[in-house]
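What follows is one chain in structure tokens, specifically the form predicted on its own.
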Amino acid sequence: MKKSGKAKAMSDVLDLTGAFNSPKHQHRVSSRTSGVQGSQILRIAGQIRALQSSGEAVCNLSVGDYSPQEFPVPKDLILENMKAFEEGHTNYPPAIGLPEMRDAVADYYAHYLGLRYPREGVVITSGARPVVFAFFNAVLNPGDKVVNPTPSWNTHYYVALCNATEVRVDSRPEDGFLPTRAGLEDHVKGARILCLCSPGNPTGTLFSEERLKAICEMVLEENNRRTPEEGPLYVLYDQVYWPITHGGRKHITPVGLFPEMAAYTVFVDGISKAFAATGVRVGWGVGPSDVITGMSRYTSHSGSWAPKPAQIATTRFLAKRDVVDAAFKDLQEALEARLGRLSKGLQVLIDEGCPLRFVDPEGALYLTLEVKIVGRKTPDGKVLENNEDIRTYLLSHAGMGIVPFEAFGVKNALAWFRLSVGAVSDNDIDSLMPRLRDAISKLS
């Protein structure tokens, strides 16, 4: 009988397994794209899921996400996107964003952050990550030095595919892990890009009206002495978790601090935290109208614009500030809640004196700990020696996934990690207490 369709008989399909290796040509992709890493924080996350895919019990600290089931998505975006999709908005959307969801995030920020910016300082984007992008490309040339202070999210890699020059400078435990002005002074002369991140990831705290505005000062005092002829310094301003502040903290802004930081602030935002609305994929830069538009040039290029029904239904949800009003308190509170517990369960440990400390969550979904057990022999005779170490024991004795630093660019992070709540539940963390008891105890 013949066979419908376009299918290939099996005996027709060519077999390309084995076709890809050519012995004669060494460099078969770019050293640019050679130097780019692998995430840390992927390779982690495999790990975890093939223990729990086995049946392992595993509190899974190490995502930066959320679990759909523990924080889901406020209902009326979820309606607004389906809306959207019936409505048949299909279709390509303009590279730098509607017209709509751009006004629709300038009224966001005047209306919550105090801070009025026009149509032409808003460039919509496919979640946060293609602002970093597009602004690393519109202002850097090859060289540029972008000073990054450390503990950071993965800025480090777009230095890199910008061919530009990284600048780290570590931050200190005593700090709260968040840069000083005293810490950046020496390395911001020359320096094209401070990247600067609020409430922090991996740290879980955000910076004082105090430290902001020192830094602050010395940007300004920075871009007051460069002559015409030099580029400026900018900020890149990381605050997509700036509606999740705990202890009844404020969230502090550059441009808020000192209006004349506008010219040198681009903002990194979107739904994705505020929202835990992750997959839904809608970000945006704010800034100067010259540096969106420029920016604009590379997410038109690149296709990194968010989908068309995504940018209807998040205009139209922003616009209800009633229900973003209560997604923000459902979100904030439910995360303070969960940090609570995760910290709670920590201090019972400590008090019982296991050689563990924290950094008191004041913003996100972090909590930052220290795990005191290096040069600690394990009951196989394995002598913990690094973070890997540490973090691995941790995973296979007492089913306990979290980051270490090194994966946020930190050189010297012995025995700190970030931990994240998004993904577990109370009984997650209830559970995992005895087990990281148990595991320390064996440890001689």
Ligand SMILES: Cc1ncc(COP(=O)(O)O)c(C=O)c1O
The other form holds:
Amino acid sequence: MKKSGKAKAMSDVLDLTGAFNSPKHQHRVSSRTSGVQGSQILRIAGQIRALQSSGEAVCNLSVGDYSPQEFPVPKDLILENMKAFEEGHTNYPPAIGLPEMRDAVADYYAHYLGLRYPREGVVITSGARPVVFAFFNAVLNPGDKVVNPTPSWNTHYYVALCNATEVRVDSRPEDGFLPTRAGLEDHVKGARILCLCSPGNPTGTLFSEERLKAICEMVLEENNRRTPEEGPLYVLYDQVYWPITHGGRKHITPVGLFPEMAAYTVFVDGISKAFAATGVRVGWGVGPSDVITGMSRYTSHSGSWAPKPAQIATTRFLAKRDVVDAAFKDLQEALEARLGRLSKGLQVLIDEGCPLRFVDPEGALYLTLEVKIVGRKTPDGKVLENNEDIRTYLLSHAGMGIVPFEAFGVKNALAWFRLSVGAVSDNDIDSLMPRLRDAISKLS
Ligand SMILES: Cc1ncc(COP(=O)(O)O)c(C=O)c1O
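In place of the form predicted on its own, output the structure of the form predicted in complex with the named molecule.
After this comes the whole thing, all chains and molecules, with the earlier chain placed first.
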């Protein structure tokens, strides 16, 4: 084949493979970078892929993502994205978000959550992650205290990225692994951010009105006590799963409970989880306009705004209330059915005497499971001493991929795991149960 005018001949290509093998200097990345670890969940996902490619049957309950085959993105959102590209919306959007997209989010919150924010209270980002990153950077000085109730999703990485100080407060199984005012009270003094998430990842549980009210009252009391120089205690309210609540439960917000909380609350949200659109990368932060303006400096310089075609598409999609209602209903019902199937299967094993216990799923795509097999011996004579041993045994002997609560910042999470139904079929769940029964029965 004839080469184009600009293509290099093979002999002119500088081969850099191996050029980085013996670097002279040790500190090639900053100490901050060294402190931000890679995701444990991705390591588990790698092991599962390896098993699957060797032909083993694996029920992959480890991913907090949706399989497009099992939970497809709404067709309308796909068509609107294609249309936006065809219409040529391919240049830069404003870094804070297109005005029409910011208005669309404000209308969406008014319609579904009963909260009317001005355009200035909304920043549009490439998924929900940049909201957390920008918010932390916008309000934290180095060393500032962040109270992070655990188990929690990746919040601790963002604390490290800001050189802030994290205070982890472990929540209890009997509280559905959600924080309580009593558990937090001793820690909020002097803190700048309290992280809350409902419906919870990894817990799959929701704040009740009573529980969230008590926490908001504590935040308001703390803020009323502070002098202006001290700065406020903010709440990061991560509600990326808010439309997915099960058993007729209702999602509630700090601002819906107490309008005074608006000055202190930043919502983290987007289309990733609400519409099974994790790869489309549209998220938003909603909060006090001075904080949102500060946040937009970080999204601007890190270039973490949402792609313009995706913003145009999402703006049009969110405005179609019937389509959005149907999308919410389809996804919620499908997830509730899948979680119901998983719970039922596990309950059968429990009734037979298997040492398992689970927290009833109330929202999102998760079920929290306790596998009480620590101290037991595998057929190869190995004693299961910790969650990593249990996880590895269940993966290799039951083809069950799960994530231990240590991955969500809990120090003493013995026997507790997150199960996600986002990437499994009914058949995957059904065929797991006999394998799990068999693997547990082989322990002595
Ligand atoms: C609780 C929670 N917040 C935020 C995110 C980030 O969402 P996104 O993929 O839109 O960045 C996730 C993703 O798993 C999550 O579970």
